[in-house]
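Take a look at this single chain, the form predicted together with its partner chain, given in structure tokens.
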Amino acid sequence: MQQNGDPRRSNRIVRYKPLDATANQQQAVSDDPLPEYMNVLGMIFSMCGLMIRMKWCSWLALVCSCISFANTRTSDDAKQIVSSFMLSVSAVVMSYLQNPSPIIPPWVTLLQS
């Protein structure tokens, strides 16, 4: 199974071409849709946190942004990740500016009952 002679051919080099952007992205999304789902969830939770003033929604939005960041593909736009982070942080900050009291833990109500 040994090769005889040098198989290398410098005249037959084919340069690497990144695959067509849109087709590749669609394929990548179908293979692993987690970052997209987390991005959308993060935005929904941020909106709920800001408008309905639910603090736990804002915190969840922050967690979703972190998950989306960890699963980013290089083809993805960094701006989207940064903007979702900023949105979730602003949701947390605004929720606590409006009402600085802490979230009442569920175990407190359970213990009381």
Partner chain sequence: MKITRIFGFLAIILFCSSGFSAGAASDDNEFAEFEEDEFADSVVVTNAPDAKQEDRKSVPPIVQKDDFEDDDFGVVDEDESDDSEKIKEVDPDEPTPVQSLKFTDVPAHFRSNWASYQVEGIVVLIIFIYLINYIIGKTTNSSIAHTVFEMCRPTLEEQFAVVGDDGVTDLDKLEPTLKRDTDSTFSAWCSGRVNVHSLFLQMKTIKRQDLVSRVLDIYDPSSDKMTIKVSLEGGNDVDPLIFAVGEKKIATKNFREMFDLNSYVSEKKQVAQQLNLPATWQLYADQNEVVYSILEPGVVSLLRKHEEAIEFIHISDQYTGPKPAEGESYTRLPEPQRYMFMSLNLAKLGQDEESAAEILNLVFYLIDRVKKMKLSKDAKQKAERKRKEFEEAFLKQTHAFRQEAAQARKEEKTRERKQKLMDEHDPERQRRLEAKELKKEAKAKQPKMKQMKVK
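Condition change, the form predicted together with its partner chain to the form predicted on its own:
Only a single chain is listed, so you will not see partners or other molecules.
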């Protein structure tokens, strides 16, 4: 069973049409803003951890930086993400260098009294 003619169906062929730049920009605007929010929260918490010496703020800054790093796209600025991550790590290190005692949760004092 050989066919001598062209086996392709000409009515099923669909030509490739590249997307225009405006559609790509609209798609980029509608992307998830979670990495940017977590980056800003990480910087705020790390500054609170460094200035006010609150260890839980330093740990929250590290968590926010990890979430921001995990949710970033390849097109994002790597310098800003790395600087936020290093700022949160330095906040954790500095808070434990200044006071090496572990974090005492506030509910422990409530349970003892």
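By rigid core we mean the largest C-alpha set that fits within 1.5 Å across both forms. Because the structure is a prediction, the values reported are computed rather than measured. Residue numbers count along the first chain shown, from 1.
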Core superposition between these two forms, C-alpha change of residue 97 at least 2 Å: no
Once the rigid core is superposed, tell me how far the Cα of residue 106 moves between these two forms, in Å to one decimal. 4.4
Having superposed the rigid core, state how many Å the Cα of residue 12 shifts between these two forms. 18.3
